[in-house]
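First, one chain by itself: the form predicted alone, in structure tokens.
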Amino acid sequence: MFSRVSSRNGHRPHSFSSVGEVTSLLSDVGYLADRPLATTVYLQDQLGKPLLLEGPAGVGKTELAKALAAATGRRLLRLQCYEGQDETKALYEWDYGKQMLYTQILREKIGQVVADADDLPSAVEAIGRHDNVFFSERFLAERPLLRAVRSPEPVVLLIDEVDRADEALEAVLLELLAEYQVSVPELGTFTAEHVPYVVLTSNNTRDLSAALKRRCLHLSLDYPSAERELDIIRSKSTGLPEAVATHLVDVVRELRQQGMRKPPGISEALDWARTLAVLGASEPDTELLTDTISVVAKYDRDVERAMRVLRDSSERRDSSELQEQGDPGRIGNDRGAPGEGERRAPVPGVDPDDEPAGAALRAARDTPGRHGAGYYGESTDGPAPRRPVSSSQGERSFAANHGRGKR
């Protein structure tokens, strides 16, 4: 039996009229999309193509699908991919328990069907004429892919972490991504009445096939700029003061540069912001960040690197505060010159209130006998006297050196 549920040219509602509307509607549900992402979502809607998002974990790939569902009022269907997953968990399977139950209940009727059969082949042939009864939609257990195709209303289909699935599942996806249809050998081909928004996400744990990528619009998502990440934290109403949120973003961005096994994503930054707000953080506090570092560092090695970053950040902040206050105890500024509030060493013969030129300072310091006794290891009580050198000594020394040079 072959049945087609609907035509490929079925109704496909357009939810967005412009790129600006995409940005606005996603912002209304708490998702801040930049211009390239909003443009790609708009093209997905207008062209009716799946969208493949690739990038590190925690940059908002899965959240985009959720935001799309919320912004458009569509139902969200999710297929979470994993290694070893087969098509029965993605497409459909037959409800064998239900089939066996019906077989037991209808045993008497089955006896009537084969009552006139003279031998076993005849009985099998008689039952075969009714096998479509047990392979009908009544016994079909839908999984996310088939459910999205057969849905009587528009949906958002999220195929999450497709890079974790085996390549065999990628091949199963190709028909759906190209034609928005699923073939069931016992029943025929089901084609979507409403073209779903299909969002595939990948954390780049392996390369996806060219066939899959060819069927999708593609966009690589990376960590946002500091300004955008701060805007995201503000938009989530974490209750964190501005100064603390700004410092938190700086720390998180620095952690991402440390080669951590699991760099903190936007989701971890939000969790950290909410954690600090719950603990009542009112100003940047290294001790409080240290106490809650496990929110963003998930491995022992990452914890060690994060602690090192926090110590360095604290030292830089303390140094910056000292420089702003002009602390007299500072040794100097970054250029090696005396810093503000720092006193120069006294120079013999030069008024410290004057501001002599550099040459004059050097000349003043270059005074014979300016160092005290013992500076060079002498045991004398007074300044070391200059040794006079006669002209004859100088000539003999020059002649000796000149003669060696010739040899």
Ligand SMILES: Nc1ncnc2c1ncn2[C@@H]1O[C@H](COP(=O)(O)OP(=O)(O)O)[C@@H](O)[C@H]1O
Second form
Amino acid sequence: MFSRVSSRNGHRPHSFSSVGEVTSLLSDVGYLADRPLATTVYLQDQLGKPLLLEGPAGVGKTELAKALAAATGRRLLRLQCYEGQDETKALYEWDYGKQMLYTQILREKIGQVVADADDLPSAVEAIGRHDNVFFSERFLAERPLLRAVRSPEPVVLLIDEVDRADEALEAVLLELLAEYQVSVPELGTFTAEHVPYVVLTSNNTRDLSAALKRRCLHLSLDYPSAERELDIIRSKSTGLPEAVATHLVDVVRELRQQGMRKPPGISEALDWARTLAVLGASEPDTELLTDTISVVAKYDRDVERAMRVLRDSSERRDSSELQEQGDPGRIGNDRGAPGEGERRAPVPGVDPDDEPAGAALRAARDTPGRHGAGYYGESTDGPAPRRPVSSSQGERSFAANHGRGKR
Ligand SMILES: Nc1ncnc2c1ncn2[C@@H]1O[C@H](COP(=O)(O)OP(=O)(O)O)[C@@H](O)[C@H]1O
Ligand SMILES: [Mg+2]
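Next, report the structure of the form predicted in complex with the named molecule; the form predicted alone has already been given.
Whole complex next, starting from this chain.
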């Protein structure tokens, strides 16, 4: 009685000829994939399997699907999952409003259909013989999964944050993922003409079923290496100087170790980079990072932890600068006592008091300003004030000079 849509499982267009091509096509559209990810995408293409990406928020899962669509010129269809979502929002539903409108307009015609019926059961029977009219493709409201299967062009289907959906919806997905087909009882089974690239993402808020995982190529996506994160920031042309970007990546990576409620993802790192660039950061500046901490820390507890990290990192940087300035090779050289602010770190294992340049080290720790400005090598207006000399000192000096002069 109902029409059945024939299976249209045609050829599967290949878009990638190698893993290297995946990397370069994705990079052309601004997505920097590491080798394991590029390999998995290549396999997805070659094997025609869905790809399941699991990992923390902000590591580029959703972005991969968008980039894949942009890189291959495919349309992106997206199913955003949420709690309580039912299959009518994922697969299809019957357009009830349209059905009602048609029945209103066609009231007279429908009346003719039941005109000959003597009682209610035979009237229902008469209407029933025509219900395929109302459950036809005309009244079918496609949702992303059915739309992907029925698309005449190859598409990328993003099933985003599938861990938010109920397990019942996962079961609905199984048929699609295994066969790339969707059954509509009133119409038959629709099968994809072109195998879509299906990308499922999960933020790991719950375990997904083994059946779902079995049908997919699975990849855990983690935070990128420092090098790749820096490359990503560079690639977005934020205008942030290299030294600031490098420092920012170090800080962000450290923040991720702090057990924050929401550790910063690549997106937060990028937002921070853009923020610092707008504020004109020209060198690593803890104060500026502190002022803009809300870009990466969105909860009070996280802000506290982030502040602590910034403080610690600033102290470490200060002491490493001192370490550099306190290069032991330079101590005791002919530069004499260090000038103001030129503090030197102690040399490990050497007691400064026993060391030849111990005096210089002690002087370096001295309170600035204890001596007159001239002591620190600064220019003074007049001649240096004369220091009182005892008479015996004067004699010794005279004797020494006198003796040299006689020779
Ligand atoms: N590999 C990457 N190359 C370029 N940009 C990336 C990459 N990974 C993440 N991003 C950036 O980080 C942002 C957040 O990524 P997103 O895909 O939304 O994270 P997720 O879906 O894992 O939570 C993206 O909008 C994109 O700008
Ligand atoms: Mg996402």
